[in-house]
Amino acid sequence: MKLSPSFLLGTLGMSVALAFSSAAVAQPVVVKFSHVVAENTPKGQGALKFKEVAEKLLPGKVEVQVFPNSSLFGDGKEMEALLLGDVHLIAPSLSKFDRYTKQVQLFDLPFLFDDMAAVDRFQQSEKGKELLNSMRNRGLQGLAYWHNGMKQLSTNKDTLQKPEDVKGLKFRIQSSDVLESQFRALDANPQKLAFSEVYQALQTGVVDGQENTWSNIYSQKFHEVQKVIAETNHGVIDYMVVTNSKWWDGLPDDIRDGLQKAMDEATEFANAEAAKLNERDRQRIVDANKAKVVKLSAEDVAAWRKAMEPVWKKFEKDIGADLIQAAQQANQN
């Protein structure tokens, strides 16, 4: 039988097509996940964890891409990428997420957890957990919890003992709206900064302390700049990772599936890595004799607690009573 060039070229024609579309199926789906500290820190381990995960449960169909130290998007970039799909998973300060939701502000009241303990229980309960689908209708969706750790003060200053020892001196921190009410409270100048800005700001002088977690601290060796630091344990540094609610909906159900198992074993992972490395990284810092440890007595906290006190009052209204009330109960059980 004689075929016809039309019938050929038709034939032909298909195979190409489904060629390429084969070709286009086996393009494995693309996972940018960008974040600002280093891979030696709780969150460094947990996206790289998530890598190794995802890869290992949908293998040739996710390629997980991991751009540590800001080295995609500074802190101030990575949101608005988020959202305009230039990356896929950030994992944000809960701190960075105030604009969208006054809810989060929570995290950031000033001795509202007693211990990551109290942290976590609050975060795995009902409450917790509808923070994370808090903001769908401004296409965040959030995926897990990642810790930090309890944050601790430091200055370049000989003495941090007392609240009045902070006052007038010039502190970085996150853009918060709480954690800028915070240092007023204390008489302190809050400067925004973004986290890569940190050291050289404490070096040079432009700022005069910070605070942040053990392992942020030694990773960034905030305690080389710095001649005090006070073990206040008055606030969290949590994460919350994050993706684009759109891109998140519009993957193939087993993808979806996949990358979120993938998440819940990184979180694991990554939660107990931020415990291990803040008890390693404050004795580093110890060792390393740069900047002073100071342990507070209870008298003391009792006085950095009362300092700061207002500010859950002036955010009340905004976060809700009853989600402060469901925090604070994270602290009893």
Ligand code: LMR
Contents of the next structure:
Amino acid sequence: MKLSPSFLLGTLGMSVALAFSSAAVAQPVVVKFSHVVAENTPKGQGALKFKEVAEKLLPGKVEVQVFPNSSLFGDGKEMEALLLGDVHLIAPSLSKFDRYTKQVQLFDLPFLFDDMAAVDRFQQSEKGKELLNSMRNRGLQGLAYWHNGMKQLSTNKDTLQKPEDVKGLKFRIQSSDVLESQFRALDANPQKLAFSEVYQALQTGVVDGQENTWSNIYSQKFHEVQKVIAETNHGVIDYMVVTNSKWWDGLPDDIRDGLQKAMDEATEFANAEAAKLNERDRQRIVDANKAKVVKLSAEDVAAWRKAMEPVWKKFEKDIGADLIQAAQQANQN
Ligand code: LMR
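Structure of the form predicted together with the ligand (previous: the form predicted on its own):
Everything in the complex follows now, all chains and molecules, and the chain you saw is the first one.
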């Protein structure tokens, strides 16, 4: 039998198409993970660990690309980028979700948690875990909580001991209405700014002060442009690792399971590292001798707590009294 040229061409075309489609199937799923902090921080280390474990568990099937330091998206844009599918994992601080749910604002209530162990207990509780699913109707799926640590307060003034010391000062805050209200309660002026803009704002005096963890203060060099850091431990900066729920649900089962396993392992690692990194960076700040680190007496802490108290009442309805109560219970071991 003689084969016509058009038959031969057609067959050739089909094999080329098949070769291309099997090459396409063999391509790894690219997982872009964007965040705003340095690599030598709890979140930076967690993201790298996630990459390492995911690529080990799913060899050739996934490629995790980590973009630290707002190099892909800053915190003003990363949530939209996630919803548009331009990035697949982000880990914003819990303060940055208030456009998506009011409940997560719980974590911003001043002096809610006594320490990081209490934060951890709440996050692992039934109610804490429920919050990971609370933004599904907005297209966001929470995969894990990652710790950073307790917040400290800093300014460019000589004294920072009592609430009166911050009256009239301008403070950079994350995009959270609770934090805005916290500084208003102190008669200070809060200003929402992206994380990547904070150093310059402090350096040029656009703002006088800020609140953050030791790890963020050190890695961003805030202590070099502030005069005093008070060990207030008045709140927490922790993260929710979130993904686009449609993308996540659409992954092949083996890939989604592998990524969840990698996330669990990275979470354990990052959460174990967080306290160590913050302690290390606190000491580095003390040793650098640029900003003075001041401890507060029990009376001072009580005064800060009292000054910030009105914030609780203001947000109780939005957040939910039951959720606040559940979080408070986590303070009892
Ligand atoms: C901040 O904006 O100060 C922090 O949320 C940054 C971060 O991600 O730790």
